[in-house]
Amino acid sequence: MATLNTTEAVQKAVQAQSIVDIHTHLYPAAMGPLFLGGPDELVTYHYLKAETSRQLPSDITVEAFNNMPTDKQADVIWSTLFVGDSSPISEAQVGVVTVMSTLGLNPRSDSLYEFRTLYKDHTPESYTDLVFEKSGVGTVYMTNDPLEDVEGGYWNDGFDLDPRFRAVLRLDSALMNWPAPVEKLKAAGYDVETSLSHQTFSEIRRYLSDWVKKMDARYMAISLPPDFTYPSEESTSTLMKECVYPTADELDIPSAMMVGVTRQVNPVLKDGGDSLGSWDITNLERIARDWPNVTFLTTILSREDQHELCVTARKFPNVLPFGCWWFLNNPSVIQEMTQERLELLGTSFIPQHSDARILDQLLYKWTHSIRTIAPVLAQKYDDLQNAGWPLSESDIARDIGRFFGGGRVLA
């Protein structure tokens, strides 16, 4: 067999695939005002909001920033990061200047107009296609919280859910820092007590059930800081051992942990004051050993734990690593921890999910992950053919189908 071109063979098995993103904060166009799309959302997003902070006109400080409404922040964004004196270099900032262009628009615009004037001409529903077709995206897994009070009204009283959006079951609000938790589940008809007791389990567990099984939910997700032990007596550990690990047994469905996030180390940036931290991970080894029928999807926010999670991934089937998550979304990174885990999990992980809050996001987040991970990939099979493995094109349209079409677990 002649010696396959690998760069070429993956670029064509990734303009091929449809991209199934595991992870996202979006939500489809029924759903109303939870639906965020559009310039000024996309450039008030809080990565640009503290990149702006660092660079605010000495006559506003960041306190009069966030208070300003949502277009005046972006005129502001837009004028100190993208028509001021130094380039928009920063991977948030190149970010949007890809959605600019991959939308046919000026990014060396003086303002957003034209960007608005785009948008203004969609309707929700039309503006969605067009991200879609343009990003390659065919599928995306959503952020969903039915204590949320605006979202939960959608989900009691019914909606026309997009096939695009599946749910996935959020568990901060329902679980984290008990006993804050038990007024909302109250509420849904759920008769926890503030106690950690036996009828609190059994009540958490029909409502984690119950929740799944109205929503589809295709796994459960929590969001957890870098002290996270198990097991232990924190009431957030606690439940997750009597409530979500047994659950996600029962209904076989993963369990997703996004471990390291520190909040609020800076509230004057609000949502962009969060930090991290590294994480303990003999707890997943732990977690893993006691709940092997469970899928641990798993994605941790330090940098210096990813040569652990691989190595714990080695040692327990029911670890999944995914994405390349936050403050690791950048291409430096996310090109380092590829190689790392294809040299120690083969083909066994989910290489990344985008993590969009914004519609626009999918458009630079696929575009630039997969123009660092595609040369990786293709640096693989040359070193696979190199060692003498006869490579064939259906090979990288398997392995790219399963990369970016949602995995074993969640295809």
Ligand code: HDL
Given for the second form:
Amino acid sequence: MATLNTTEAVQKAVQAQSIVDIHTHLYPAAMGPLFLGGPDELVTYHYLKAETSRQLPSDITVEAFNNMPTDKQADVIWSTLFVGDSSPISEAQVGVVTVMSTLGLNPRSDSLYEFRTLYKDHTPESYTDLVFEKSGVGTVYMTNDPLEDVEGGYWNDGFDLDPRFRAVLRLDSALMNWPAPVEKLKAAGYDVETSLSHQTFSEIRRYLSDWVKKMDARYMAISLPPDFTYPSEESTSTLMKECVYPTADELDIPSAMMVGVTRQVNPVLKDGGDSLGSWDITNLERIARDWPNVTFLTTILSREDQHELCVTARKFPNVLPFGCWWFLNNPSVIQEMTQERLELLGTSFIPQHSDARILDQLLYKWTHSIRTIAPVLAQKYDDLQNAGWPLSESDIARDIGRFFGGGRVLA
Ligand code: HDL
Ligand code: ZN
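Follow the form predicted alone with the form predicted together with D-arabinohydroxamic acid, if you could.
Everything in the complex follows now, all chains and molecules, and the chain you saw is the first one.
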């Protein structure tokens, strides 16, 4: 068998693959105000707000900027980061340029007028079709919280869910900072107590199984701080142990943990004010050992802990590392993480998710990630061929299907 041009074969396989994006904050057009698209939402992405806060005009304070209405804030960001006196060279800034170029717009425009006009010519439904078609994404997993008033209304009243969108039951508001969630859980019909009693445990388990079934949620997810410890008397850890892990086991759905967020280190930046910390991964060893039948989709925020996460996944087959999350979703780190994951885990991981909040972001987050991941894969396939393994295009297409089609658990 002739030696395969792996760069071409990987590119061909990726082009043909309908991408399954396993973690986003996107909502379908049918969910009204929860659907976010177009230039003003794209440009006021909290990554770009944080970057703008670093180089505001002298007459605008960081607090005033972060409290502006969206369209005014978008104009300030556009003039500061894109029209201003420096090139839009950060990953999030280049992302906006990629989106505009993909939509046939001039990214060096002095204003967002042209982009706003294009967006006005669309409905949320037609814009969704346009973005899915141009991005190569076929399916997105959402972040769903039925305790959030607006979203809960849609799930309780019923709506037609676009089949390209799949539900995920997000647990932060139901479990964290106990007893803060008590009032909302009671209002939703779950008779929890302020104490971590057996009644509280059984009512939360009822909440979890009711809503996984009501939404057809494909997994449960929670974002945890760097000091999350298991086992522990701490309330979130207790509720994970008494409620989430046994429900994941009973319903045979993955439990996703996204660990390492330090919330609101600078509240002035609002949703841009979170940061990160290192997590002691021996906690994951104990969780995976205690719950061998539960698949733990795991992504962590600290670059320094990525290699250890790969080693832990070698020790526990039920640990499934996924994505290059948040501050790691940059080419330099994506390359390093993908290389060490391939070396230690072969194809048994999910390389990326977009974390997109605004629909338009699918037009850059995936092209940027694949531009970094594809050459790493091609190099690994060259290593394999050079070791004497005859490789075919169908081999690579099969592997790409696993990497970008949702892995073994979320296809
Ligand atoms: O908790 C999460 O799901 C994170 O992804 C946060 O939403 C974060 O604000 C984010 O958007 N990161 O990309
Ligand atoms: Zn997210």
